[in-house]
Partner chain sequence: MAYNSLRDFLRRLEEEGQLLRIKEEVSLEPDVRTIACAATKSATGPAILFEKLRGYPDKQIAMNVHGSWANHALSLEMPKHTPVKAQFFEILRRWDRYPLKPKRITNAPVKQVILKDDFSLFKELPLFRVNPMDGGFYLSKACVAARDPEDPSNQNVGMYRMQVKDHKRLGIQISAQHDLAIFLRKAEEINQPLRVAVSISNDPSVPFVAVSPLKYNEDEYSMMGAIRGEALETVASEHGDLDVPAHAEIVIEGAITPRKRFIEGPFAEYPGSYSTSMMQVEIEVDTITRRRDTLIFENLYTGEPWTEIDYLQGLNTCATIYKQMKADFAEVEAVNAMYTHGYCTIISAKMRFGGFAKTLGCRLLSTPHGVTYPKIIIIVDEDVDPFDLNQVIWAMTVRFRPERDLVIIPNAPASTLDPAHLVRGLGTKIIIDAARPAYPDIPLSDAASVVIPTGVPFWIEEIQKRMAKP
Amino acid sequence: MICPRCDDATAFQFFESPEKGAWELYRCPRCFFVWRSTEEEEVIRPDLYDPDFKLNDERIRQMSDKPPIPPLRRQK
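Structure requested: the chain above on its own, in the form predicted in complex with the partner chain.
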């Protein structure tokens, strides 16, 4: 399965509706996007996903840490 947000090809189904047959959930191991099989096409189709919200390696690299990781305290 291809992740609609980052186009990673290793996304997979990880859950199905407790009431069988209603929908399935998929998740992307790279960008952690989760989606339901019954959502709008603009949310679940890689080619229709809003380009402003797409993720690629460069965008992921540029993300800053929130909050920043502090230096380790020196042992006394």
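Since this is a predicted model, take the numbers as computed values, not measurements. Numbering follows the first chain given and starts at 1. Take the two forms, find the largest set of C-alpha atoms that superpose within 1.5 Å, and that set is the rigid core. First, how it differs from the form predicted alone.
With the core held fixed, T10 shows a CA shift below 2 Å between the two forms. When the rigid core is held fixed, the Cα atom of D52 travels less than 2 angstroms between the two forms.
Next up, the form predicted alone, please; the one we just looked at was the form predicted in complex with the partner chain.
Just the single chain follows, nothing else.
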């Protein structure tokens, strides 16, 4: 499966609806994008995904945690 956000070929189905065949959830291990099979075509098809929101290696490298994770407190 190809991730619509970063075009990585390692995306996979990781959850299925309680009602068999109603929807599935997919996840990309590269960019962490998650989508449902019932989303609009512009969300689930890589060729229709908005290019302004596409990710490549450079953009992924520049990403940071939001919000930033604060340093651990020292034990007293």
